[in-house]
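One chain is shown next in structure tokens, namely the form predicted on its own.
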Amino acid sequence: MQLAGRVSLVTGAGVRLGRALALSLAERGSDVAVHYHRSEGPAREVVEQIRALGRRAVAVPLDLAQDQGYGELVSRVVDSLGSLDVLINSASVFERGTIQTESTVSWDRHIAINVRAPFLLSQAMVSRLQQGQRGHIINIADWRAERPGTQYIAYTVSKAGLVALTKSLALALAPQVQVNVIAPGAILAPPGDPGGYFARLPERIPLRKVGSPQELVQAVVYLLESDFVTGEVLHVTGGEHL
């Protein structure tokens, strides 16, 4: 798929990786719907930056922890921008939780935002595709999804579920929609991290460095431009997942 003239929806696009992805898609010619929950100001800044690039953009709010509003969100995107060709499920919640400390509130939030929301958005997107229209869905998971640990149990399980969802959707939606998942590693330090942990990470990464949002952008563009990749888990970790 060539991105020029397409319409993309990026969740969590006001900040961090979602922001980088939204701007990069616009730079490659896509119109972009910028989803946000609490980051209205940053999301509207992204919209203005996209419009400055000569592309159309709209900010669309939704609390992804809810179980409704997904169809209305997609309808707003289609009504505003004319169609929806690309869905990137980037929004995520990432909280520490062990067998001793994990709560039902945290558990439910991780599942709702990291697994259920991507499914409901995918469902809503597919319902609005026209006959003959090709689509792409890219989910952003984590290398932990395939290498479980003990410190982020609900998060890890939710991302493992996202990988399984990706493969199921790839089968269910072929050949009209390609569905893939990216499993990034150390790209951005967690919010509130003072920097010490992230600075030490290269010691445990085979390529001896952390990544950048550009690494993720390149992976997304590769998957979107490919016509023969679906159901794939693409690791962008510098080898950390090994």
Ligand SMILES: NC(=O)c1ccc[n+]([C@@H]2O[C@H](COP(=O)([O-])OP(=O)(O)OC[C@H]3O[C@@H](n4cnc5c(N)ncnc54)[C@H](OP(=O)(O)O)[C@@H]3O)[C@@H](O)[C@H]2O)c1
Contents of the next structure:
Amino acid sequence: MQLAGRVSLVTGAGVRLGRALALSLAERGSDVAVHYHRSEGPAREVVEQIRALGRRAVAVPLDLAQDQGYGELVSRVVDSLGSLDVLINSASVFERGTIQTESTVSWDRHIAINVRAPFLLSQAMVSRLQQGQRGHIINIADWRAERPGTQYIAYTVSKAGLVALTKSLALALAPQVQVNVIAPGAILAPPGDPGGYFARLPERIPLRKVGSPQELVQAVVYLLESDFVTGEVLHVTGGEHL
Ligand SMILES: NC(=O)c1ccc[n+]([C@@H]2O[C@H](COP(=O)([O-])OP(=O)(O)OC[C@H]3O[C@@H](n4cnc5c(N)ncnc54)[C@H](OP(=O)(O)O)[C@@H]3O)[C@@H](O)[C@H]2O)c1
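Moving on from the form predicted on its own, kindly provide the form predicted in complex with the ligand as a structure.
The complete assembly is shown below, putting the previous chain first.
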């Protein structure tokens, strides 16, 4: 798919990697719906930056922990920008939780935001596709989805679910919609980065560096431009997942 003239929706696009993805899609000619929850001000800045690039943009709020509002959100995108061709599910919650500390509240938040919301948004997007219209869904998971870990149990399971969801939707929606998932490694330090965790990471990453938002952007663009890749897990980790 060529991005020029398409319409993309990026979740969590007010800040961090979602913001980088929204701007990069606009730089490649896509109109963009900028989803946010708490980051209204930053999301409005992204909208202004996209408009300055000559593309159309709209900011669309929704708390993805909720089980309602997905059809309305997609309708708002289609009504404002004319269609919806590309959905990037980037918004996420990432909270530590071990066998001793994990709570039902944390479980429900991770599953709702990281897996259920991408499904509900996919469902809403597909219901608005026109006959003959092609689409792409790209989910942003984590290499932890495919490797066991003890410190982020609900998060890890939610991202494993997102990988499974991706493969199921790739089958269910072919040939009209391609569905892929990116499994990033260390790209952006968590807010606050306690103890300089990120600075010590390169020594245990095979390519001896952390990534950058640009590497995630390149992976997304590759998947969007391909007409023959679906159900794929693309690791962008510097080899850390190995
Ligand atoms: N950063 C990395 O190095 C890294 C590594 C591996 C995987 N990933 C994955 O890459 C994606 C982007 O990561 P990131 O680090 O940029 O973002 P992040 O800090 O994991 O996620 C923050 C984003 O999620 C949104 N969000 C959180 N709770 C929400 C809710 N209840 N409803 C709606 N939106 C909600 C936030 O929106 P508001 O601010 O508007 O509330 C914000 O845009 C995530 O899926 C993450 O798991 C990132």
